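The form predicted alone is given below as one chain in structure tokens.
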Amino acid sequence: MGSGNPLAAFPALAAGLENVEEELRASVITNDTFLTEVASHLILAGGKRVRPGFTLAASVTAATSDTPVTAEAVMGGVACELVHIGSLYHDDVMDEAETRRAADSVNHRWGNLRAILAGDFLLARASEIAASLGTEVAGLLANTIARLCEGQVRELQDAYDIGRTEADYLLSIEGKTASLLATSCRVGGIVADLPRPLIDTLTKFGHSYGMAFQVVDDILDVTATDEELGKPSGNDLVEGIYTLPVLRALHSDLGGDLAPLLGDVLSSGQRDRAREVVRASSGPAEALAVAERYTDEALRSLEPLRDTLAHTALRAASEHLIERVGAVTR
């Protein structure tokens, strides 16, 4: 089971996450042992399993006690996690990353071509599982994969642009991160056959949480260590991806020190200097305030679910998110 997932504190969800882990591993077994090895690489490296956790929690929204999750909810969670992992394979190729989750990235170990094909394989498996859960889930996941691509393309178009606007940034993370977290919640509601207003409530929560999640991730990229992240820190700066803490830093009193460092490929020394300036600026604190607003929005959306297991579990996940960045930035 993925470590660091606050949903694992709830027995039924913990058991469901164990089932997700088993099904994830089973879903990528093929007759080709090499493809199985490559496709399994990041699954075996672990992860928090936030997305399947949300699918499971959403599926038990109607329950007030620790009700066991269904097989359909488990497989819905597996489909969402396979989309996430497949996107990581592709992201690491674009970023030329060497590590992921404290292990070799797939592209670093086996090359870009194999990483791309394995990522495609994971997306295909996700689509196959989604189809087994019904046409609505299949269509929803297909649309989400398209939105992930749109968000990533928007980000690439803005690379090395110190004039990138905050609105452009928010549109990008809405596609590349928030859309899949919203879908993870929605899939849980659909497979549980919940009333449509409840499904929409869960979807809204997932979207707001997803926005906060990515802002927090971007803060950590400029404030945390390689060990804390499980991958190289400051990589967004190297790739010319100027995230919210950087954009806020550019508009702070230290913007004049930061701007000359950006706009082109950075050496490791320039990256370290840029991170120092961002950390010394008001950028991370201002970005954290934005993440907190999205988290508050997510929590408000849960009010109709009060006194349910889903409310308790998803609230715990939201509070954990802000605690995570606070532990690094304090």
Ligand code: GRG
The other form holds:
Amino acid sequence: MGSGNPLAAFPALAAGLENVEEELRASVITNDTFLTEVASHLILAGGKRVRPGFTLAASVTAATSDTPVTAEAVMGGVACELVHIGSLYHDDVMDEAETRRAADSVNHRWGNLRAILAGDFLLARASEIAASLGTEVAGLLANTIARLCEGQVRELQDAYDIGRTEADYLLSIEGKTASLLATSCRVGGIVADLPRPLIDTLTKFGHSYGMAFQVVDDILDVTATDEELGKPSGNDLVEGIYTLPVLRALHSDLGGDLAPLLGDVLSSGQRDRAREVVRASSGPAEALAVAERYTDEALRSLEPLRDTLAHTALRAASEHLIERVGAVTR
Ligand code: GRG
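Now show me the form predicted in complex with this ligand, since the one above was the form predicted alone.
The next block holds the full complex; its first chain is the one shown before.
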């Protein structure tokens, strides 16, 4: 089980997450041993398993604390995690990343062509599992994959644009991150056959949490160290992806120092200078306040679930998210 997932503190969810781990490994076994090796790489490298954790937590909304999670919830979580990992394979090709989850990235070890094909293979396996859970789950996952692509394309279109607006940024992260977290919760609700209003509540939670999650990720990219991230920090700046802390820094009183450093490919020295300016500005703290607003929204949307295991578990996950960034930023 990946470390850093607060849901693992709940015994019913911890047991389910272990099943997720086994099923994830099994899902990529094929007759071709090389493809199996490449497709298994990031699964074996770990990861927090936030998405399957949410599927499992959502699925136990109507259950008591010692009710085991169902096989359908486990497989729903596996399908969501496979989409996530498939998107990481493609993302690392786009970013020419060398490390991921503190391991070699797939493209770095085996080259872009194999990384793209193995990413496609993971998406295919996710789709096969989703189809086994019914047409609604299959359609939802397909739609979510499309939204991931839309969010990512939007981000590409805005690359190196210091005029990128906050609305552009929010639309992009809604597609590339929040949509899959919302879907991860929704799949849990669907396979548990919960009443529709509860499924919508869980989806709304996942969406708000997902927005906060990406903002936190973007803050950490400028404030955390390479070791804390398991990959080089400041990478978004190098790639010309101007995220919320950077956009806020551009509009702060240090904006005049930052703007001339951006707008083009950066050397590592320029990246370090740009990071220093962003860190010295009010950008990270302002972005953290936005993440906190989304977390509050997420917690408010959980209200109808009060006194359920899902409420306790998802609340713990939300609080953990803000703690993660608070220590680095304040
Ligand atoms: C092929 C499905 C597909 C998509 C193509 C490349 C792409 C379009 C989308 C990429 C979207 C992307 C990488 C979003 C970032 C999401 C994010 C916050 C990743 C980090 O998630 P964590 O922290 O990572 O949960 P771990 O390693 O813990 O699982």
